[in-house]
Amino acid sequence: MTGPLLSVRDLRTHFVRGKETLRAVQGVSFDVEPGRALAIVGESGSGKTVTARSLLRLLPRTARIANGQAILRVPKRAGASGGHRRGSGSASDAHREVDLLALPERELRRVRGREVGMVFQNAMEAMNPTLTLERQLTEHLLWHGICGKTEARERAVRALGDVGIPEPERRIRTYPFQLSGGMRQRAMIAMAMLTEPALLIADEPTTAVDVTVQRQILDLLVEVKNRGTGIVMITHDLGVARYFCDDVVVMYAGRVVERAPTTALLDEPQHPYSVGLLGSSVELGDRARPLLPIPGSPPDLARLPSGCAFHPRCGRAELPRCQTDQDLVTLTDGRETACWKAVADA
């Protein structure tokens, strides 16, 4: 493949409130590789879910996608079996390249679930609660054709037992508020997986389990990743990003504010609000460290404040300086963050 396998450029979703316009992700940038998992950390209301949901364009009405390119690489498929096309032929000729922004509504529907599945943070609100697991897990390999009834009712019970739930046979004649929330959660993971697409986005898809369950999906997205899916995973908890994932974008106010290998931001963060992440989050070990929380609230997003958002609420601010806008900049040992202090300090 030439080229990672999503390449996001400058997206830009806005929110129309009344009069207001709600900036709810600014020029947002990132690369995701086959079989490498990119966390998007940061406090709720800075624009994780939002990038994930704009990337689908799964958006309420009141959004809009104001600018921005996602290029996503994808293999060929041969035929309505699903199977990738494998053999003679350059790397070119065995992918295709789509936009998923710019592409119209009809061919989204073709990618969405079939090249791109996506893991929602409430499995029981993002289930039907009227329907059997059968009739949902089997529905997008119908609706895309790509094998009969029969097939995708077996290919629906393998995966169940793929992702640890007992007796898939009995259980796929269940109904979503028969089960626990953390099989719930791994039957959505195995709905998602089920067409073997090339990325799977997962929104906090470990909210609301027991610690045990947590590890469980984690092992299994692990698993899933080994397989060369390129994953995209959406977290506010840094011991998820540092167990699972290879790289992190760290966002703020709906803007990226560090990008860089996920052991080398969590164990020297560069940017002073990933600086503050990192002290208000205590992860396995950390017993001894005081807990630091960072003050104050995030910005209201129809009333940035001028420069680096993070400023008012900064302990190393110094202004004027920090009321100037702050670009991404690449420092010695490739990492990008956009704060002039961290640069000039490196």
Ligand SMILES: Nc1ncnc2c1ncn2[C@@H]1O[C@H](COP(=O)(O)OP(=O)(O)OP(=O)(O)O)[C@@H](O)[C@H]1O
The other form holds:
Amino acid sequence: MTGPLLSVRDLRTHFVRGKETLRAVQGVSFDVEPGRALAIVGESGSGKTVTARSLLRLLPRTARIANGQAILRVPKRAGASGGHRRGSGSASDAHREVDLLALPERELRRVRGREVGMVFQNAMEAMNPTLTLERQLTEHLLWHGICGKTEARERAVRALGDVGIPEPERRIRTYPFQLSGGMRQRAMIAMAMLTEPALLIADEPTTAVDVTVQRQILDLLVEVKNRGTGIVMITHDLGVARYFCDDVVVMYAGRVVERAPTTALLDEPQHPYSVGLLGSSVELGDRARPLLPIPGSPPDLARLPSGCAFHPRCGRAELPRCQTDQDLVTLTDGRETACWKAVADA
Ligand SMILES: Nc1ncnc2c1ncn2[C@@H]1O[C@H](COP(=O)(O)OP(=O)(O)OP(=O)(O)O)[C@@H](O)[C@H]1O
Ligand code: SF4
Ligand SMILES: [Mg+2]
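Could I have the structure of this protein in the form predicted in complex with the ligand, to go alongside the form predicted on its own above?
And the full complex, kicking off with our chain again.
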């Protein structure tokens, strides 16, 4: 496959609040490669979830995608069970491309949950509490026309086993509320992976579970990644990013302020906001280090500061230039930062 699996370009998502426009996502761009995981990190309210949900157009009614492209290149699946892929593209195509933001709703529903799997912070959001796992998982496969009923059940049991749910033959007959939080989260991952999606979007998939289960879920996602699935992982936990993700995008006030390979970003952050974020976060195995919160608070998205939106909180700000400069600039090795001072120092 040539080119990335997902290319997001200049995504802008706004909320309408009375007469005000809240710019929750403002020109976000990134790529996701097959078999690689991209972390999206940033303080609460920085636009991580709105970015992820915009890609699947799963947004509240007050939200509007004002601009952008999200080109998904879906590879042809080797050994997929007999021609279940619908849509454009001839049999000889290596892949087909769809713009998730422009697809008609009917087509998007086919892509969502099939080519793109979703894992949310709260498993109950993705599951129907009134249906057994068997119904939900098999109906998911049947709805997408992937296989018949008997095979769907077999696949569903196998998928539950694959995510480490013990006695999947028995557990498949239970309802989501009968499972522990960790088991539910795994069942949701099983459901997301059932259709062997090319891309998995995971929004804080391990926040609601304890550390042991967190590690198991991450190891599971490593396997998923190693099978070639591209992953977008939204996380507050920089330890999760370090353990699991290949690249990191740092968001502040709806913008990408830095983008770099994980080790480069976590070991040598360039943007003052990334530096602050690292200083204010606990990483696994680093619990003794004193935390230094970033002073101030994120801006009101309806009244964003001009230029670099971080300037009112930035210890390195130089006015007036920081009130006008804000472009994402490439440093070296493909890393990008939206701070002119960091670029000048590099
Ligand atoms: N339903 C909504 N109505 C109005 N504004 C919203 C809504 N959801 C999100 N927003 C706005 O979009 C911004 C980004 O929200 P988002 O949920 O993407 O943040 P986040 O980075 O995922 O934060 P967290 O780490 O807390 O999950 C918020 O600051 C908020 O102002
Ligand atoms: S552009 Fe200025 S305000 Fe923004 S991060 Fe860099 S130094 Fe700080
Ligand atoms: Mg969120």
